[in-house]
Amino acid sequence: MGNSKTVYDAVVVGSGACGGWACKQLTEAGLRVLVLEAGRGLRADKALWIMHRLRQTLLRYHTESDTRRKERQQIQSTTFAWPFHPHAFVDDVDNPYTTPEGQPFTWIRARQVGGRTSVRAHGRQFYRLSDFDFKAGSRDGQGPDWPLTLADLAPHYETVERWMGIRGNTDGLPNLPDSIFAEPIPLTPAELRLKERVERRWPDRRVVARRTASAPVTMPAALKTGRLTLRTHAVVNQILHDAKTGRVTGVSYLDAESGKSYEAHGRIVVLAAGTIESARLLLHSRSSAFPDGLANSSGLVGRNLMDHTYLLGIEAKMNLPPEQQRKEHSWAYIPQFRNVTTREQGFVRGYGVQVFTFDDNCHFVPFGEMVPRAENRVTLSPTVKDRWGIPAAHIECKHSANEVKMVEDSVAACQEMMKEAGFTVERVNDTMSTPGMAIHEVGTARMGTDPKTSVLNAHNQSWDVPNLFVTDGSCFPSQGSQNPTLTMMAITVRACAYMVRELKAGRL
């Protein structure tokens, strides 16, 4: 490593879904890029994965029974994917965070090339947002509109979708825009039965096939250009800012294993470390010019944290004849139907329902939108630091009465749809999980049209620092009810096109 005098065209922080796309787009446009990843590389992960599988197969090892591992990963072990890929997740002892007493938040983190999308057992459901989502604030007054439209984002959605080879069906739903699909997904007999009966009873509800693809790990494509330098085990500490020029010059980082400190320099910095981690880095990058955190003249860095409402769901037997049952797991989706064509009494926004079927079993899992609220926020702990001496994130996030009423409605609606389909409801999990459990957190550095009420402009560029970009879920002004990753990636592609134009024009 070392403090090289090299000045890259771009320094990218994080190699997950967004950081990976930034590396791919920028290097393919001819830029020299350095990406800093706090975790391990793909080869190291593959070796650990093989060892994990061998232990499971030959030694009958069960991750859930590994007391020492669970002690080190008390929070990470609560997610469904942890037993399948435990080494992908962070060590909670080395990477602490704090919450107010009696107000928990479950922060699930994967530190490795590819981020959370490279975790085996990741859900890999990819849905577009629509103008229905982008203009939600205009309808109900609960937060701002996005500073862009579906037309602005559609070409970049298409770039991501074509590269990933997303599979799904053309459904023609205005509030769930169709992607560019590589191939269709046939519905199973169980899903067809559910679709026929639900849509017959409620014409405003639809049952569609999932939209899915393999993990979007773009780093190999970026490395093939020969213009990417990848440094793993690089824990970024601060973003470096030059008060004289008003621009960032790079970042300082620590080697995760030795603890040694280094600097990396670039013409632009792209922050894609994740919604909470990016806010933490901005807040920690204080200076005389930005005493409350870098790019934080609005005071909104860290505020408006959102995560989908989530509960373990409603389980049922489908009462299918044996010839219609399928051993393999299948997924379907019921897009938002509340507050779409009519206005509900008691809550704004809505929820989508993920439908899982196998054998004669059915599981409905509703994900609901959390409205943005300034008091849901990330700050820095004044006392707790991580293994490398960096102040830990302090996360304050709780559900409002709006989310509680929405979840109550979703539990009732899921049961009525199951019963209409002839299913027998066997278990109702109606307790809302703590915020964070949906693992869809967004919103801590939102984009907008006014520097006083947003952190970024419509191209993910800091209003305060023109060569600083934040392209992960931090930029979301509102959440929508769909899984957010496809939109994060498309936004990153759009932002990178803007960066390349601005660099070539000499404005960055």
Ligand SMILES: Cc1cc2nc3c(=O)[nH]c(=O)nc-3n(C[C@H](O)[C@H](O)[C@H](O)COP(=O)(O)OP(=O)(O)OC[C@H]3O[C@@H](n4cnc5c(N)ncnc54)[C@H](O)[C@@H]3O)c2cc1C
Contents of the next structure:
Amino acid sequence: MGNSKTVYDAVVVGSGACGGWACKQLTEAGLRVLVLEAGRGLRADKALWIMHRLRQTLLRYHTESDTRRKERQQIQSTTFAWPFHPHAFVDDVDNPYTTPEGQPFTWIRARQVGGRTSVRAHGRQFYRLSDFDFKAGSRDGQGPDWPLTLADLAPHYETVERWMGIRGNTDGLPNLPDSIFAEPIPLTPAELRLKERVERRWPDRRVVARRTASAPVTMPAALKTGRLTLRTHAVVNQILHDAKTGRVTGVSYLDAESGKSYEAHGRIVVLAAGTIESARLLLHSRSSAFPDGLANSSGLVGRNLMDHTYLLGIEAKMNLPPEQQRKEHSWAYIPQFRNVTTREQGFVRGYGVQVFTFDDNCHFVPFGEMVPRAENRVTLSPTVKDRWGIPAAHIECKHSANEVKMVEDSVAACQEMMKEAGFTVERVNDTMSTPGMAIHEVGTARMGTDPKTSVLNAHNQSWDVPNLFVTDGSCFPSQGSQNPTLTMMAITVRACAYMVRELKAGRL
Ligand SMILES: Cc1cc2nc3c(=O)[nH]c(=O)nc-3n(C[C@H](O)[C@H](O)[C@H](O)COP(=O)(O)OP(=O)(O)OC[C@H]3O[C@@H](n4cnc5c(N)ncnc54)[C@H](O)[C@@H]3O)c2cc1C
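Instead of the form predicted alone shown above, give the structure for the form predicted in complex with the named molecule, please.
Time for the whole complex; same chain goes first.
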């Protein structure tokens, strides 16, 4: 650690999906970059992982029965992925947040290099958004359009996809644009049967193979350039703003173990700490120039938080002949079909359905789009602080009648598709999970075309502070029904290309 007089070209906050890509793109373009990561590094994670596996095999350790661990991770332990890789998730006692009485939000976080994509049970489903999503606002009037189109983002999707080696099939669907695929994924006999029967009965519904890749581990590539300084256990608490120049100068951070505070300086600051955390940091970076939080002249920082609707879903027996039953897990995807070519009566937007199969079992899990609403927001708790004395996030977020109706529709549609395929529905888990459980949060610093109605421009640059960029899911004006991370990474790559151009042109 240590205060240094070095002024980096860029200081990146967070090394998750987005921060990792920012490090890779900026260093490969020749910039000297410092990344501050609140959690541990990859080697420390690997050592803990090996210990975890040894305890499981030699000592028959069960994460679920570890009451001490559960006490420290009361929130984190509610996600399906926690037992597989518990130490990847934060300690909830050290990292509290608050919600209004009776209005829970489940905030799932990983603090280590790679962020939540480093979790070993990560879903690794990567789908592009489409112009249906980017222009959803003007179709139904519920929120703004994006200030960019698929054509703007396509080259950057491609950069990410080629590097990750995404597998999947070319499906030619306008509302689920094809990626650049490294190799195809054949459908299993069960998925083929589902596809054939669903598409025959409902021509606007499609069953496609998943689109997947290994976790995007970008940090080694960035380190290889020799231009990246990675500082782990560095908890950023504020972004430093100079009222005289109107620019940010860097960040202040604390050593996670000793609590000692330091400063780091850069020509630009790239905030990529995750949707809720980035909003929290902006709000905590108050100054006389920005009494309501940095880059917040619009008053929109923290507002319009969204997360997909999520429920445990519908389980069925597929009644397949034994020779068609597969012992490996497979999963397929039914992209959004509501409000694509139709106009539904009861709700706007729609949902995609993830279809998991194993043996003779089938499980449909719909993920539905949440409409942006200003009252769903992140503020700072006036009383609760984290272990490092930083005000905790206060998260107010609830589903509206639109989401409730959409989920009801999805439960019915899943069952009718299962029945059409000859499956026997066995269990209907139709209780909507609390917001946050989909772990797809976006929206707290939306991008747009007008500084009055957005926080960032179309290049993730703060309207108020030209050398401040926020490149994580905070920038989403709306969320689509697809898993969001591929889009977050592509947007980061696009924003980084802009930063490099602007820096080289002397405009930053
Ligand atoms: C189990 C699981 C399965 C998932 N499956 C999918 C999927 O299939 N498809 C999909 O699209 N998405 C999936 N997601 C969601 C996906 O992982 C997130 O959308 C993505 O990781 C967000 O990237 P990010 O960089 O914004 O944030 P993160 O990946 O959360 O990274 C943020 C980083 O910032 C660091 N940080 C936070 N605060 C500070 C601070 N104050 N100072 C310094 N550093 C800080 C954190 O330690 C972390 O490393 C899944 C998530 C989980 C947990």
